[in-house]
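Take a look at this one chain, the form predicted on its own, written out in structure tokens.
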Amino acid sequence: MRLGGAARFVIEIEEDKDLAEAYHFADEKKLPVYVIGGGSNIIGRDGGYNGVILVNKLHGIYVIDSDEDTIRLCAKSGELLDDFVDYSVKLFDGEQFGFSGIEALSKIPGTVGAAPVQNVGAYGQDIAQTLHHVCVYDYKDNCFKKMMASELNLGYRRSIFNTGDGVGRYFITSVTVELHKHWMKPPFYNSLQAYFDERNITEFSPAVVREAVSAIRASKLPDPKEYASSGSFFKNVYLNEEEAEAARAKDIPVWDGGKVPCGWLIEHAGLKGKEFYGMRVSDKAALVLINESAKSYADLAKARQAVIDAVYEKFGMTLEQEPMELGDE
């Protein structure tokens, strides 16, 4: 988002051995610890933070083990997602090309080590679907552990690793995934359903899905490099059986799970374009803000409660943010 303030100090974790010392640092300066990787879904606020931030910096990506089905892929930390769903998909086994499982998270910004945080998902797959297991460093027993996915708690853009006692307490050093090589199947979300229809597609390979998604994110969400945004600002919202037949009554769209898109709920509360306090919201997709010309945390407040507001006037269904955010106000 471009906004927010300094932070006190900043380390750069290059070999895991490094991160014994960096919270020894910490430690020794009574500060805080906050772990990052690209940034990208981390709202910085005014006061800056007053801790010590590590940057993941940790590369690495290998073939555990494979049988005539799956494939176990561990990649460190540091690297980019997207890198990671690349080399899943050129993989060659003598026979194909590519395990499917995590190729619908093309072109998902940030680090592997963030996937497993957020649980991130997209077009009908999540992290949580693959994940084998973890490696971590344990601030508060001071060694290394490798930690099963059962273990971690994962939900709806959830895990122990930003909910609860584990915030904090763990940094990831490495993520393993075990992919297979059966492929995706139809039916699939709407804009990934309506580009295959387009072009007649009708094999479903990881590296057509990843060119297909690829070519969607890039139609809809605004590249950061290019434009301040954290991409998808805030989250689907999820109802029970009542909320959700009430909902369907009113011809408010409900997916499979109770789950009801907030873009969709953005735009048809008429805020597609919009600007608020120099944030605007995104005309080609509702769920992202894209910061034209706001110059602190508290403009992005103020937009981000007229976003929410709008909403719960329009259909009673309150929005949550989706970026965690870092320092003080």
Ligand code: EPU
Second form
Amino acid sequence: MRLGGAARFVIEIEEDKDLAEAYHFADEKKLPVYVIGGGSNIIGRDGGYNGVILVNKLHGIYVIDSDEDTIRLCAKSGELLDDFVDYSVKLFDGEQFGFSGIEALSKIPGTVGAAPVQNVGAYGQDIAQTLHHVCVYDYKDNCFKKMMASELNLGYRRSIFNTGDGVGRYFITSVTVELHKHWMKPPFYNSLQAYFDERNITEFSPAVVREAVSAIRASKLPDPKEYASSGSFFKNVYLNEEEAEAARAKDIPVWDGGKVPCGWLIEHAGLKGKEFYGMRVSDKAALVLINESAKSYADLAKARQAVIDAVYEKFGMTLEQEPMELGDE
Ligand code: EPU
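Switch from the form predicted on its own to the form predicted together with this ligand and print that structure.
Then the entire complex follows, led off by the chain already shown.
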């Protein structure tokens, strides 16, 4: 968002073995540690971060093993997620080009290590569906560990890494996914299906899905290199069955699993394209806030409240912020 104060210390982690030393440094100074990848989904508060930021610069992508139907790919956590996706759709095993499982995660900003933290997902895939295991440095137990996907309590934008005691405890060093030879099958996520239908596309190779998702994202979501934004600023709202029935009766769209798209709520509260305190509600996807001229986190906080209040007043639903926050107000 290009807002907020500075960090007291920043350490770049280039090899796994740098980690023990970095955490030791923080311990000696009695400061907390926070790990960032690309930083695209983290908002800094105005008071800055009185601690040590570890910036993930671990690189490398490897094929671990394969059998007839699957292949396991491992990426060091500082790789860009989009580079990992690109590798997976171009991988040739002697028979087939491209393996399926993460192609719909194309063009999500940020690093591989961030993917399990909030179980990134888009266009019908999330990392939980293909994640096999992660390797971590455990700050509490002062050791490296392998953790299976089933141990990570992965849910909608959630894992042990961003909830409860797990926050701040682990540095993810690598991520291993299990990808398939068989391709994604229709029906696809609404906007992806519409893209294929309009172009009469019937072969859904990982490369074709990657191209489609990339085009859809480019048309809807601001490129964070160009515009200061954190992608979806709000989470979709999930309703229980009773609430879903009441919402449908009011013509609010409720998708499978009780999902109400927060973009719909914000648009139908009349906020699309509007600006508050220098923050603009994107005119393409109302769930995205873009920093046009906000000077501080305080401006963003006021804009966020304006959106939350307007949606609550109109629909009685409370939006929650999607990006993480760091630092003192
Ligand atoms: N919609 C509107 N107005 C808008 C935007 C959306 O009415 O301005 C409605 C439309 O009905 C649309 C529906 O919302 O059909 C869903 O919109 P979209 O397909 O854009 O997906 P989303 O549910 O709003 C989620 C993720 C995105 C991810 C897309 C695609 C969240 C908070 N967001 O958005 O993730 O790319 O699905 O799968 O879960 C991110 O996390 O930063 C992010 C961009």
